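The data below hold one chain only, encoded as structure tokens and taken in the form predicted on its own.
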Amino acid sequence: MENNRIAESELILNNRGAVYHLDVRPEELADTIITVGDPDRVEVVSKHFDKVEVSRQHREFVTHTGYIGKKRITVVSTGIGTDNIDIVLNELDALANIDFASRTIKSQLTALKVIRLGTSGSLQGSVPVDSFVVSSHGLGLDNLLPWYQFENTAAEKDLLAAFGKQVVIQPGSAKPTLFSASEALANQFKDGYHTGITITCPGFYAPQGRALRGKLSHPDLLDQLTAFTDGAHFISNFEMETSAIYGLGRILGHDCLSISVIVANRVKKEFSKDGGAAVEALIQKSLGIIEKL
């Protein structure tokens, strides 16, 4: 048994015996889980529950369980990026599946519900501001997921293989990866919401194809990936955590589920005109149905 013990130093506790970035113990987290970046919109979340048993932070995470009627929802900030969705997504599949006082993996795991309300850009013209988006796939361009060993399904091979034929990703710059979303909780999210493949970018502004004094190195990346088809499946947003939720969802066991708020059209080079009131819009539109599952 020592053998299979998880040492200090892997996975580290705190003097409260709560998981080191996020500060939450195992019974402070619920089975279904909101992801937020914002460690402000956490709040926005859980004043809709009828009560918060649990209000916990530690750096930019923020971490707040609670209930709406008897469903007991746990929401986290994750700040921005796929290298803190890494932390986020590894602490709290620990929280589940990993008991603290032996530091052993569990004999039954637990398959955790994990469901991201986000803001992102549009790719393309008929994804409108203000529109609701469920991402299909979440399509990688930064490096995380490449440092875990994984499985892609036979679909999942084919349609990078189309996007790599159709997207020049410059040698040296990124190895992309591409996870599906949970069948059966996108299936809950039809009405209102449009669907379309995530790009996961590793930044805001060149990798996003911003460039303000920063020369570009991918000049035509935009118009590639709005562009890019393959059978019914198209490229409709693009932000910088999905890939990560999906792919780590998939290593560990979970269920996740990606849902944007579009807050700009890249393609019609539009903003929101109240950002804050389109993520409300989500939220409670999320809520209702996140509290049947």
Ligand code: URA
Second form
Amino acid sequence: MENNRIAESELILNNRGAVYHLDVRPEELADTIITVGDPDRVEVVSKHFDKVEVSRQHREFVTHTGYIGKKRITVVSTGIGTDNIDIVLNELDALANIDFASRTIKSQLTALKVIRLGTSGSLQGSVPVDSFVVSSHGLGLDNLLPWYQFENTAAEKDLLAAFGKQVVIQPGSAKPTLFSASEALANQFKDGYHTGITITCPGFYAPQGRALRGKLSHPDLLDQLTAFTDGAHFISNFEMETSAIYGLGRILGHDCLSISVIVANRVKKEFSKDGGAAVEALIQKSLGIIEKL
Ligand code: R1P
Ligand code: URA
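Let me have the form predicted in complex with this ligand next, following on from the form predicted on its own.
Let's see the whole complex now, leading with the same chain.
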């Protein structure tokens, strides 16, 4: 008989019986999960809960699980970047879909709802600071997803091909990947949100076209991203996690949506006058929808 037991070195549990990086046990996780980059933002979200029943922290991963009315929600910080999303999405999936006692994959899998509430830079003059953006797609210029086997839809392949023709990424810098959002979730966040393609970058400075002292290898990147069109599709913004959330969501069978508040407009060269208030507005508006999902 095939041994399907996942070894101690692959699924690492601590002496609390909790998963290695998040330090969370299966019963401490809700099926609806909000991810935020900043560990301090977890409390900014959970202060809106009627009750917080779980509060954990290990490294940059802060987790609060609680209720708004009868809706059970977990909010977890990921820190910055797609390498952290590799850890968080795999551990969230393990909490939901691996039996920790037998170390085997459950026969009944749970599709989690994972919603990122993050900050972002706009690539369009028409997507101003303090506005909210739902990512129709996550287009990754990082190199996480090529480490997994995955399937793209025909529409995703076409959009990626159009991107390859219009935006020059020098060989060796990145192998772009593209995944769409959960349509069912995206449909809930229309009113008051812009929608566009989100570019996920492997850094905040040169990979987002910011030159302080280091010179850029892709000086035309920003202009090419802003100018990109394919039918009705355009690139609205960039940040550092969405493509990995969408890609791993596809691979592991979860429904994912990334929502950002724009703090920097790179075309107009503006920054939000009160980023904290902008993030709070995004949280309040989006929680009003999430509690009804
Ligand atoms: C960079 O400042 C960070 O801000 C954005 C980027 O994706 C990156 O993580 O999101 P968060 O505000 O959610 O961290
Ligand atoms: N987060 C990013 O990744 N880029 C920005 O410009 C702002 C927030």
